[in-house]
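Shown next as C-alpha coordinates: one chain only, the form predicted on its own.
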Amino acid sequence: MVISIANQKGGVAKTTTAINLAAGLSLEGYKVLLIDADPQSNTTQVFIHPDIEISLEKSLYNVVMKFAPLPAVIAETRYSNLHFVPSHIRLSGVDLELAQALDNRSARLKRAIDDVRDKYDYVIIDNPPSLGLLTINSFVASDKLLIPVSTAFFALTGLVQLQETIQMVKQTQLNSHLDILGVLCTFSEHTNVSRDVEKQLREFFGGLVFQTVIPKNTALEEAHSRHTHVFDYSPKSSGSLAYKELTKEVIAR
(Lines of atoms letter the chains of each structure in order from A and count residues from 1; the text may use other names and numbers.)
(Lines give C-alpha, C1' and ligand atoms only; values in the text may rest on other atoms or scores of the structure.)
(Ligands and ions follow the chains in the order given, each with its own letter.)
Protein backbone atom coordinates (compact mmCIF):
# COMPACT_ATOMS: atom_id res chain seq x y z
CA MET A 1 0.00 0.00 0.00
CA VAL A 2 1.23 3.49 -0.90
CA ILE A 3 0.25 6.21 1.59
CA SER A 4 0.86 9.93 1.03
CA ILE A 5 1.16 12.17 4.08
CA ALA A 6 -0.24 15.45 2.79
CA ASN A 7 -1.54 18.86 3.77
CA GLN A 8 -0.58 22.02 1.89
CA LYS A 9 -0.52 23.87 5.20
CA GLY A 10 2.92 23.72 6.80
CA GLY A 11 3.69 23.01 10.43
CA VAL A 12 1.15 20.22 10.92
CA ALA A 13 3.63 17.38 11.69
CA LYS A 14 3.70 15.85 8.19
CA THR A 15 7.35 14.89 8.44
CA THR A 16 7.07 13.74 12.06
CA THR A 17 4.12 11.56 11.07
CA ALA A 18 5.83 10.15 7.98
CA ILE A 19 8.96 9.22 9.93
CA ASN A 20 7.25 7.70 12.94
CA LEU A 21 4.49 5.92 11.02
CA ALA A 22 7.11 4.37 8.73
CA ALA A 23 9.20 3.39 11.76
CA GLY A 24 6.16 2.05 13.60
CA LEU A 25 5.15 -0.13 10.66
CA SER A 26 8.71 -1.45 10.29
CA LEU A 27 8.78 -2.34 14.01
CA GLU A 28 5.60 -4.34 13.46
CA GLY A 29 7.56 -6.45 10.97
CA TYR A 30 6.43 -4.83 7.73
CA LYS A 31 8.88 -3.90 4.98
CA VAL A 32 8.62 -0.14 4.55
CA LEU A 33 9.95 2.37 2.02
CA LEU A 34 9.88 6.01 3.14
CA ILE A 35 10.11 8.55 0.30
CA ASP A 36 11.07 12.15 1.05
CA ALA A 37 9.30 14.22 -1.61
CA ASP A 38 9.70 17.51 0.25
CA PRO A 39 12.49 19.82 -1.07
CA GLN A 40 13.09 20.95 2.53
CA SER A 41 14.58 17.47 3.04
CA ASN A 42 13.72 17.26 6.74
CA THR A 43 13.03 13.53 6.58
CA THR A 44 16.31 13.01 4.77
CA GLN A 45 18.20 14.93 7.46
CA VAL A 46 16.87 12.57 10.10
CA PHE A 47 18.45 9.59 8.36
CA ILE A 48 21.49 11.32 6.83
CA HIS A 49 23.41 13.90 8.87
CA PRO A 50 22.94 17.41 7.37
CA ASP A 51 26.73 17.80 7.12
CA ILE A 52 26.73 15.02 4.53
CA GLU A 53 25.82 16.33 1.08
CA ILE A 54 23.17 14.34 -0.76
CA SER A 55 24.14 13.50 -4.31
CA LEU A 56 21.61 14.70 -6.90
CA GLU A 57 22.02 11.35 -8.67
CA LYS A 58 21.06 9.48 -5.49
CA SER A 59 17.93 11.51 -4.76
CA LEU A 60 14.26 11.51 -5.75
CA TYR A 61 15.01 14.34 -8.20
CA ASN A 62 16.91 11.91 -10.40
CA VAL A 63 13.90 9.59 -10.46
CA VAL A 64 11.28 12.23 -11.26
CA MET A 65 13.29 14.32 -13.72
CA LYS A 66 15.87 11.92 -15.17
CA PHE A 67 13.78 8.72 -15.12
CA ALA A 68 16.33 6.89 -12.95
CA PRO A 69 14.98 3.59 -11.59
CA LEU A 70 13.83 3.89 -8.00
CA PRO A 71 16.07 1.04 -6.72
CA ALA A 72 19.10 3.11 -7.80
CA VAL A 73 18.33 5.78 -5.18
CA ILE A 74 16.92 3.67 -2.34
CA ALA A 75 19.12 3.91 0.76
CA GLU A 76 19.21 1.54 3.70
CA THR A 77 18.81 2.76 7.27
CA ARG A 78 20.21 1.28 10.45
CA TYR A 79 16.70 0.05 11.21
CA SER A 80 15.50 -3.35 10.10
CA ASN A 81 12.79 -3.34 7.42
CA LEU A 82 13.06 0.43 6.81
CA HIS A 83 14.52 1.90 3.61
CA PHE A 84 14.21 5.46 2.35
CA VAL A 85 14.61 7.66 -0.72
CA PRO A 86 16.41 10.97 -0.06
CA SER A 87 15.13 14.36 -1.16
CA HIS A 88 17.22 17.17 -2.68
CA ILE A 89 16.88 20.96 -2.76
CA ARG A 90 16.57 20.75 -6.56
CA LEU A 91 13.09 19.30 -6.04
CA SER A 92 11.99 22.86 -5.27
CA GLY A 93 12.10 23.60 -9.01
CA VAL A 94 10.45 20.39 -10.18
CA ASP A 95 7.01 21.96 -10.65
CA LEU A 96 8.44 24.42 -13.18
CA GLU A 97 10.48 21.73 -14.91
CA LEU A 98 7.54 19.33 -15.12
CA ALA A 99 5.32 22.08 -16.53
CA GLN A 100 7.39 21.90 -19.71
CA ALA A 101 7.29 18.11 -19.98
CA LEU A 102 5.39 16.50 -22.84
CA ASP A 103 4.90 13.05 -21.32
CA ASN A 104 2.34 12.04 -18.67
CA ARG A 105 4.15 14.24 -16.17
CA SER A 106 1.74 13.45 -13.33
CA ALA A 107 2.50 9.73 -13.38
CA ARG A 108 6.30 9.70 -13.25
CA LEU A 109 6.49 8.81 -9.56
CA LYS A 110 3.79 6.16 -9.95
CA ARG A 111 5.74 4.43 -12.70
CA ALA A 112 8.84 4.42 -10.50
CA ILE A 113 7.02 3.10 -7.42
CA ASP A 114 5.20 0.40 -9.42
CA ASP A 115 8.60 -1.20 -10.09
CA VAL A 116 9.20 -1.81 -6.36
CA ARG A 117 5.69 -2.26 -4.96
CA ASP A 118 6.07 -6.01 -4.65
CA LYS A 119 9.18 -5.57 -2.46
CA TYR A 120 7.48 -3.48 0.24
CA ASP A 121 4.36 -3.82 2.35
CA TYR A 122 4.07 -0.05 2.74
CA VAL A 123 5.42 2.94 0.85
CA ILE A 124 5.09 6.18 2.83
CA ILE A 125 5.53 9.52 1.00
CA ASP A 126 6.34 12.73 2.89
CA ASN A 127 4.99 15.54 0.70
CA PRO A 128 5.82 19.26 0.47
CA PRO A 129 3.39 21.83 1.93
CA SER A 130 1.96 22.63 -1.49
CA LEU A 131 -0.39 21.23 -4.13
CA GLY A 132 1.91 21.48 -7.14
CA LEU A 133 2.87 18.87 -9.71
CA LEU A 134 5.24 17.11 -7.32
CA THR A 135 2.41 16.53 -4.85
CA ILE A 136 0.08 15.53 -7.69
CA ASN A 137 2.67 12.90 -8.65
CA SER A 138 2.45 11.53 -5.13
CA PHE A 139 -1.35 11.49 -5.20
CA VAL A 140 -1.37 9.64 -8.53
CA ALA A 141 1.06 7.08 -7.10
CA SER A 142 -0.85 6.58 -3.83
CA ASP A 143 -3.62 4.29 -2.71
CA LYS A 144 -4.48 6.40 0.32
CA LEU A 145 -3.92 9.84 1.83
CA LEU A 146 -3.24 10.53 5.49
CA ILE A 147 -3.92 14.16 6.38
CA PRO A 148 -2.33 15.56 9.55
CA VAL A 149 -4.11 18.64 10.90
CA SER A 150 -2.78 20.75 13.73
CA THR A 151 -5.37 21.40 16.43
CA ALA A 152 -4.60 25.11 16.41
CA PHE A 153 -6.39 28.23 15.23
CA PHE A 154 -6.51 28.47 11.39
CA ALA A 155 -5.90 24.70 11.24
CA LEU A 156 -8.90 24.13 8.98
CA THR A 157 -7.65 26.67 6.44
CA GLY A 158 -6.86 24.95 3.15
CA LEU A 159 -8.65 21.67 3.82
CA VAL A 160 -11.36 22.51 1.29
CA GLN A 161 -8.72 23.15 -1.38
CA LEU A 162 -7.03 19.87 -0.50
CA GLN A 163 -10.32 18.03 -0.91
CA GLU A 164 -10.87 19.75 -4.27
CA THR A 165 -7.43 18.58 -5.41
CA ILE A 166 -8.22 15.01 -4.35
CA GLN A 167 -11.46 15.14 -6.34
CA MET A 168 -9.63 16.56 -9.35
CA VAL A 169 -7.15 13.67 -9.27
CA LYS A 170 -10.03 11.17 -9.07
CA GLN A 171 -12.33 12.77 -11.65
CA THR A 172 -9.65 13.29 -14.29
CA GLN A 173 -8.84 9.58 -14.05
CA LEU A 174 -5.29 10.30 -12.91
CA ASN A 175 -6.08 8.03 -9.95
CA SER A 176 -9.77 7.20 -9.63
CA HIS A 177 -9.15 4.95 -6.61
CA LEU A 178 -7.52 7.59 -4.40
CA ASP A 179 -9.17 7.84 -1.00
CA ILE A 180 -8.49 9.41 2.37
CA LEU A 181 -7.20 6.82 4.82
CA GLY A 182 -7.68 9.16 7.73
CA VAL A 183 -7.35 12.62 9.24
CA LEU A 184 -4.90 12.90 12.13
CA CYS A 185 -5.16 15.51 14.89
CA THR A 186 -1.66 16.72 15.81
CA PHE A 187 -0.03 19.11 18.28
CA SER A 188 -2.92 18.55 20.66
CA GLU A 189 -2.83 20.45 23.93
CA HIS A 190 -5.19 20.71 26.88
CA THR A 191 -6.61 24.02 25.65
CA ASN A 192 -10.02 25.19 24.51
CA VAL A 193 -8.66 25.87 21.04
CA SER A 194 -7.35 22.29 20.65
CA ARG A 195 -10.61 20.82 21.88
CA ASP A 196 -12.68 23.06 19.61
CA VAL A 197 -10.63 22.26 16.49
CA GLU A 198 -10.71 18.52 17.19
CA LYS A 199 -14.48 18.72 17.64
CA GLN A 200 -14.85 20.58 14.33
CA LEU A 201 -12.69 18.02 12.55
CA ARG A 202 -14.72 15.11 13.88
CA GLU A 203 -17.97 16.83 12.91
CA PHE A 204 -16.68 17.57 9.39
CA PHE A 205 -14.84 14.31 8.59
CA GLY A 206 -16.74 11.91 10.85
CA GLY A 207 -15.21 8.46 11.11
CA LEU A 208 -12.27 9.44 8.90
CA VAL A 209 -10.64 11.12 11.90
CA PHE A 210 -8.33 8.72 13.70
CA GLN A 211 -9.13 8.01 17.33
CA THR A 212 -5.44 8.55 18.05
CA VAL A 213 -4.47 12.16 18.74
CA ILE A 214 -0.80 13.19 18.59
CA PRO A 215 0.12 15.38 21.58
CA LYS A 216 2.56 18.25 21.56
CA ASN A 217 5.60 16.41 22.89
CA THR A 218 9.23 17.55 23.04
CA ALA A 219 10.50 13.99 22.56
CA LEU A 220 9.21 14.01 18.98
CA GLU A 221 11.32 17.05 18.07
CA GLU A 222 14.32 15.83 20.07
CA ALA A 223 14.25 12.50 18.22
CA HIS A 224 14.68 14.38 14.93
CA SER A 225 17.72 16.23 16.26
CA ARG A 226 19.23 12.89 17.29
CA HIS A 227 18.67 11.55 13.76
CA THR A 228 16.27 8.84 14.81
CA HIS A 229 12.57 8.12 15.35
CA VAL A 230 10.71 8.53 18.62
CA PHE A 231 10.44 4.78 19.31
CA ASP A 232 14.21 4.60 19.41
CA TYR A 233 14.83 7.89 21.22
CA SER A 234 12.08 7.88 23.85
CA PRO A 235 9.93 4.73 23.68
CA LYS A 236 7.89 5.58 26.79
CA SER A 237 7.12 9.19 25.87
CA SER A 238 3.57 10.30 25.11
CA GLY A 239 4.60 10.94 21.50
CA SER A 240 5.91 7.40 21.12
CA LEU A 241 2.80 5.85 22.65
CA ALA A 242 0.56 7.95 20.39
CA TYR A 243 2.37 6.98 17.18
CA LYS A 244 2.28 3.34 18.27
CA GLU A 245 -1.51 3.61 18.53
CA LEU A 246 -1.68 5.38 15.16
CA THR A 247 0.34 2.57 13.59
CA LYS A 248 -2.20 0.05 14.88
CA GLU A 249 -5.08 2.12 13.48
CA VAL A 250 -3.43 2.40 10.07
CA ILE A 251 -2.87 -1.36 9.92
CA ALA A 252 -6.48 -1.97 10.96
CA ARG A 253 -7.82 0.37 8.26
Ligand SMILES: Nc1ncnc2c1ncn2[C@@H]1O[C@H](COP(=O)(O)OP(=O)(O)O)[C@@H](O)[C@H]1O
Given for the second form:
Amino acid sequence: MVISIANQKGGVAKTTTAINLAAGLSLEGYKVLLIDADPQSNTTQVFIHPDIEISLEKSLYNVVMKFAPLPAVIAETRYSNLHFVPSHIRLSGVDLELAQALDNRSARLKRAIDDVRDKYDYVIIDNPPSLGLLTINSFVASDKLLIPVSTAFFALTGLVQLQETIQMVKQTQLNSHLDILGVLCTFSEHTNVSRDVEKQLREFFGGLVFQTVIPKNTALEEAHSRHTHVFDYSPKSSGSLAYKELTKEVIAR
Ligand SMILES: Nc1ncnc2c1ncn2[C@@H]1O[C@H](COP(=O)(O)OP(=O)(O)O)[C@@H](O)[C@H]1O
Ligand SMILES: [Mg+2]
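One more: the block was the form predicted on its own; return the form predicted in complex with the named molecule.
Every component of the complex follows; first up is the chain already shown.
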Protein backbone atom coordinates (compact mmCIF):
# COMPACT_ATOMS: atom_id res chain seq x y z
CA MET A 1 0.00 0.00 0.00
CA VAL A 2 1.46 3.35 -1.08
CA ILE A 3 0.18 6.37 0.88
CA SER A 4 0.95 9.99 -0.05
CA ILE A 5 0.78 12.59 2.71
CA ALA A 6 -0.39 15.62 0.77
CA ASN A 7 -1.74 19.14 1.08
CA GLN A 8 -0.41 22.01 -1.01
CA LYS A 9 -0.38 24.20 2.09
CA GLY A 10 2.79 24.32 4.15
CA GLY A 11 2.82 23.96 7.91
CA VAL A 12 -0.15 21.58 8.21
CA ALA A 13 1.95 18.69 9.66
CA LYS A 14 2.59 16.68 6.49
CA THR A 15 6.17 15.95 7.48
CA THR A 16 5.29 15.30 11.13
CA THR A 17 2.55 12.90 10.04
CA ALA A 18 4.74 11.14 7.46
CA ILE A 19 7.50 10.52 10.02
CA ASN A 20 5.29 9.43 12.90
CA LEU A 21 2.88 7.34 10.85
CA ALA A 22 5.81 5.57 9.18
CA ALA A 23 7.41 5.02 12.60
CA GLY A 24 4.10 3.91 14.12
CA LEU A 25 3.53 1.34 11.38
CA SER A 26 7.09 0.03 11.72
CA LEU A 27 6.62 -0.34 15.49
CA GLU A 28 3.52 -2.44 14.80
CA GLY A 29 5.82 -4.79 12.93
CA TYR A 30 5.14 -3.72 9.36
CA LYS A 31 7.94 -3.16 6.88
CA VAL A 32 7.86 0.51 5.95
CA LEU A 33 9.61 2.65 3.36
CA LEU A 34 9.44 6.41 3.96
CA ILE A 35 10.19 8.55 0.89
CA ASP A 36 10.97 12.26 1.21
CA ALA A 37 9.67 13.89 -1.99
CA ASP A 38 9.91 17.45 -0.69
CA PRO A 39 12.98 19.34 -2.01
CA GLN A 40 13.03 21.24 1.30
CA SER A 41 14.16 17.92 2.79
CA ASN A 42 12.65 18.36 6.26
CA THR A 43 12.10 14.63 6.70
CA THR A 44 15.61 13.95 5.47
CA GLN A 45 17.01 16.36 8.07
CA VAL A 46 15.22 14.46 10.82
CA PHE A 47 16.65 11.12 9.74
CA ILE A 48 20.03 12.32 8.55
CA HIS A 49 21.84 15.03 10.49
CA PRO A 50 21.85 18.35 8.56
CA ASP A 51 25.65 18.53 8.87
CA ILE A 52 25.93 15.40 6.77
CA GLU A 53 25.61 16.29 3.14
CA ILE A 54 23.31 14.07 1.09
CA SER A 55 24.86 13.21 -2.24
CA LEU A 56 22.74 13.72 -5.32
CA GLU A 57 23.48 10.09 -6.25
CA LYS A 58 22.01 8.80 -3.00
CA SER A 59 18.82 10.88 -3.21
CA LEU A 60 15.42 10.71 -4.89
CA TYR A 61 16.80 13.13 -7.52
CA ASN A 62 18.83 10.30 -9.01
CA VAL A 63 15.68 8.20 -9.30
CA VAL A 64 13.36 10.84 -10.76
CA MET A 65 15.90 12.51 -13.04
CA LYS A 66 18.39 9.74 -13.90
CA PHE A 67 16.22 6.60 -13.70
CA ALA A 68 18.33 5.08 -10.91
CA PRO A 69 16.57 2.07 -9.35
CA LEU A 70 15.02 2.84 -5.97
CA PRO A 71 17.14 0.28 -4.03
CA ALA A 72 20.22 2.32 -5.02
CA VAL A 73 19.04 5.22 -2.84
CA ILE A 74 17.23 3.40 -0.01
CA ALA A 75 18.96 4.01 3.32
CA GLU A 76 18.54 1.99 6.48
CA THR A 77 17.62 3.87 9.65
CA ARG A 78 18.48 3.01 13.23
CA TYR A 79 14.94 1.65 13.57
CA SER A 80 14.15 -1.85 12.45
CA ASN A 81 11.51 -2.23 9.74
CA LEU A 82 11.93 1.41 8.67
CA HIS A 83 13.82 2.30 5.51
CA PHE A 84 14.18 5.74 4.04
CA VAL A 85 14.78 7.59 0.75
CA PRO A 86 16.42 11.04 1.16
CA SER A 87 15.38 14.09 -0.78
CA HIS A 88 17.68 16.71 -2.26
CA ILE A 89 17.31 20.46 -2.76
CA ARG A 90 18.01 19.97 -6.49
CA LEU A 91 14.57 18.34 -6.75
CA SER A 92 13.15 21.86 -6.60
CA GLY A 93 14.18 22.22 -10.25
CA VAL A 94 12.36 19.10 -11.44
CA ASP A 95 9.43 20.96 -13.01
CA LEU A 96 11.84 22.90 -15.23
CA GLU A 97 14.28 20.07 -15.82
CA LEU A 98 11.52 17.72 -16.92
CA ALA A 99 9.74 20.25 -19.12
CA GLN A 100 11.34 18.76 -22.23
CA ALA A 101 11.12 15.11 -21.18
CA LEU A 102 9.53 12.93 -23.81
CA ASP A 103 8.69 9.94 -21.65
CA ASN A 104 5.76 9.74 -19.26
CA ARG A 105 7.34 12.08 -16.72
CA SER A 106 4.41 11.82 -14.32
CA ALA A 107 5.03 8.10 -13.77
CA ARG A 108 8.73 8.05 -12.93
CA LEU A 109 8.25 7.61 -9.19
CA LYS A 110 5.56 4.98 -9.75
CA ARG A 111 7.89 2.92 -11.93
CA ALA A 112 10.60 3.12 -9.27
CA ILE A 113 8.23 2.16 -6.43
CA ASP A 114 6.67 -0.70 -8.38
CA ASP A 115 10.08 -2.43 -8.26
CA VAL A 116 10.09 -2.58 -4.45
CA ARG A 117 6.36 -2.83 -3.68
CA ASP A 118 6.58 -6.47 -2.64
CA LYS A 119 9.39 -5.71 -0.15
CA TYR A 120 7.32 -3.30 1.97
CA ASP A 121 3.90 -3.41 3.62
CA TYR A 122 3.63 0.38 3.48
CA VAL A 123 5.35 3.05 1.42
CA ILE A 124 4.75 6.52 2.89
CA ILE A 125 5.56 9.59 0.75
CA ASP A 126 6.07 13.04 2.27
CA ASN A 127 5.20 15.71 -0.29
CA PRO A 128 6.11 19.34 -1.02
CA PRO A 129 3.62 22.14 -0.30
CA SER A 130 2.75 22.50 -3.98
CA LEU A 131 0.93 20.70 -6.76
CA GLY A 132 3.85 20.49 -9.17
CA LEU A 133 5.31 17.56 -11.04
CA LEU A 134 6.80 15.93 -7.94
CA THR A 135 3.41 15.86 -6.23
CA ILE A 136 1.80 14.55 -9.42
CA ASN A 137 4.47 11.80 -9.50
CA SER A 138 3.53 10.91 -5.91
CA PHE A 139 -0.19 10.86 -6.70
CA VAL A 140 0.38 8.62 -9.71
CA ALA A 141 2.48 6.27 -7.57
CA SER A 142 -0.01 6.16 -4.69
CA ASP A 143 -2.99 4.01 -3.81
CA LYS A 144 -4.23 6.45 -1.19
CA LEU A 145 -3.89 10.05 -0.02
CA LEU A 146 -3.79 11.13 3.59
CA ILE A 147 -4.56 14.83 3.88
CA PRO A 148 -3.52 16.62 7.07
CA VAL A 149 -5.43 19.85 7.68
CA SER A 150 -4.45 22.34 10.36
CA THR A 151 -7.37 23.36 12.53
CA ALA A 152 -5.38 26.38 13.71
CA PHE A 153 -6.78 28.53 10.88
CA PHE A 154 -9.50 28.31 8.25
CA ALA A 155 -8.01 26.10 5.58
CA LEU A 156 -10.89 24.82 3.53
CA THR A 157 -10.29 26.88 0.36
CA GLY A 158 -7.10 24.98 -0.48
CA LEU A 159 -8.94 21.69 -0.20
CA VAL A 160 -11.09 22.47 -3.23
CA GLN A 161 -7.95 22.88 -5.33
CA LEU A 162 -6.52 19.66 -3.92
CA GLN A 163 -9.72 17.80 -4.82
CA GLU A 164 -9.51 19.20 -8.35
CA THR A 165 -5.97 17.88 -8.67
CA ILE A 166 -7.09 14.44 -7.47
CA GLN A 167 -9.87 14.52 -10.08
CA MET A 168 -7.36 15.57 -12.74
CA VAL A 169 -5.05 12.66 -11.87
CA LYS A 170 -8.01 10.28 -12.03
CA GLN A 171 -9.62 11.65 -15.18
CA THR A 172 -6.46 11.79 -17.25
CA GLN A 173 -6.12 8.11 -16.37
CA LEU A 174 -2.76 8.79 -14.83
CA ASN A 175 -4.08 6.89 -11.82
CA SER A 176 -7.78 6.12 -11.88
CA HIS A 177 -7.76 4.26 -8.54
CA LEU A 178 -6.38 7.12 -6.45
CA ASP A 179 -8.57 7.63 -3.37
CA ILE A 180 -8.52 9.63 -0.19
CA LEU A 181 -7.66 7.35 2.73
CA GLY A 182 -8.55 10.05 5.19
CA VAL A 183 -8.44 13.67 6.27
CA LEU A 184 -6.52 14.31 9.48
CA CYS A 185 -7.21 17.22 11.83
CA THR A 186 -3.90 18.55 13.14
CA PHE A 187 -2.89 21.28 15.60
CA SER A 188 -6.12 20.63 17.48
CA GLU A 189 -6.73 22.94 20.44
CA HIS A 190 -9.58 23.85 22.76
CA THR A 191 -10.32 27.05 20.85
CA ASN A 192 -13.37 28.14 18.89
CA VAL A 193 -11.42 28.25 15.61
CA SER A 194 -10.07 24.73 16.10
CA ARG A 195 -13.51 23.35 17.00
CA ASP A 196 -15.19 25.14 14.06
CA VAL A 197 -12.65 23.94 11.50
CA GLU A 198 -12.96 20.35 12.75
CA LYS A 199 -16.76 20.59 12.56
CA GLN A 200 -16.62 21.98 9.01
CA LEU A 201 -14.19 19.27 7.92
CA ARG A 202 -16.49 16.55 9.27
CA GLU A 203 -19.44 18.15 7.44
CA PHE A 204 -17.46 18.45 4.19
CA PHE A 205 -15.67 15.09 4.18
CA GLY A 206 -17.98 13.04 6.43
CA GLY A 207 -16.58 9.67 7.48
CA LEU A 208 -13.35 10.32 5.61
CA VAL A 209 -12.15 12.42 8.54
CA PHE A 210 -10.18 10.27 10.96
CA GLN A 211 -11.70 9.91 14.44
CA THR A 212 -8.22 10.60 15.78
CA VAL A 213 -7.25 14.26 15.95
CA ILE A 214 -3.64 15.34 16.52
CA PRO A 215 -3.37 17.82 19.40
CA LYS A 216 -0.96 20.70 19.42
CA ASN A 217 1.95 19.22 21.37
CA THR A 218 5.51 20.51 21.58
CA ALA A 219 6.91 16.97 21.95
CA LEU A 220 6.21 16.50 18.24
CA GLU A 221 8.36 19.49 17.36
CA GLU A 222 11.08 18.57 19.86
CA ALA A 223 11.33 15.02 18.49
CA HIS A 224 12.30 16.46 15.09
CA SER A 225 15.15 18.47 16.55
CA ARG A 226 16.39 15.33 18.35
CA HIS A 227 16.37 13.55 14.98
CA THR A 228 13.84 10.96 16.00
CA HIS A 229 10.13 10.16 16.04
CA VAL A 230 7.78 10.98 18.90
CA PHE A 231 7.39 7.36 20.12
CA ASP A 232 11.12 7.35 20.78
CA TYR A 233 11.44 10.89 22.13
CA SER A 234 8.36 11.07 24.35
CA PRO A 235 6.25 7.90 24.32
CA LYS A 236 3.77 9.19 26.91
CA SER A 237 3.13 12.58 25.29
CA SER A 238 -0.29 13.45 23.88
CA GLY A 239 1.29 13.63 20.40
CA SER A 240 2.66 10.11 20.74
CA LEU A 241 -0.68 8.69 21.91
CA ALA A 242 -2.52 10.45 19.07
CA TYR A 243 -0.18 9.19 16.35
CA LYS A 244 -0.47 5.68 17.84
CA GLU A 245 -4.25 5.92 17.51
CA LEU A 246 -3.90 7.24 13.95
CA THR A 247 -1.62 4.31 13.09
CA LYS A 248 -4.32 1.87 14.26
CA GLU A 249 -6.99 3.69 12.26
CA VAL A 250 -4.84 3.61 9.11
CA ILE A 251 -4.23 -0.15 9.54
CA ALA A 252 -7.97 -0.70 10.06
CA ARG A 253 -8.87 1.22 6.90
N1 LIG B 1 0.64 18.70 16.54
C2 LIG B 1 1.67 19.57 16.56
N3 LIG B 1 1.91 20.32 17.66
C4 LIG B 1 2.94 21.20 17.69
N5 LIG B 1 3.79 21.41 16.67
C6 LIG B 1 3.61 20.68 15.55
C7 LIG B 1 2.55 19.73 15.44
N8 LIG B 1 2.62 19.17 14.20
C9 LIG B 1 3.66 19.74 13.57
N10 LIG B 1 4.26 20.65 14.37
C11 LIG B 1 5.38 21.54 14.03
O12 LIG B 1 4.86 22.50 13.11
C13 LIG B 1 5.79 22.76 12.07
C14 LIG B 1 5.16 22.41 10.72
O15 LIG B 1 4.90 21.01 10.69
P16 LIG B 1 5.37 20.13 9.44
O17 LIG B 1 5.07 18.71 9.77
O18 LIG B 1 6.76 20.46 9.06
O19 LIG B 1 4.34 20.65 8.33
P20 LIG B 1 4.41 20.55 6.72
O21 LIG B 1 5.27 19.37 6.39
O22 LIG B 1 2.98 20.37 6.31
O23 LIG B 1 4.97 21.84 6.24
C24 LIG B 1 7.02 21.94 12.40
O25 LIG B 1 7.93 22.76 13.10
C26 LIG B 1 6.50 20.83 13.30
O27 LIG B 1 7.49 20.37 14.19
MG1 LIG C 1 6.95 19.20 5.15
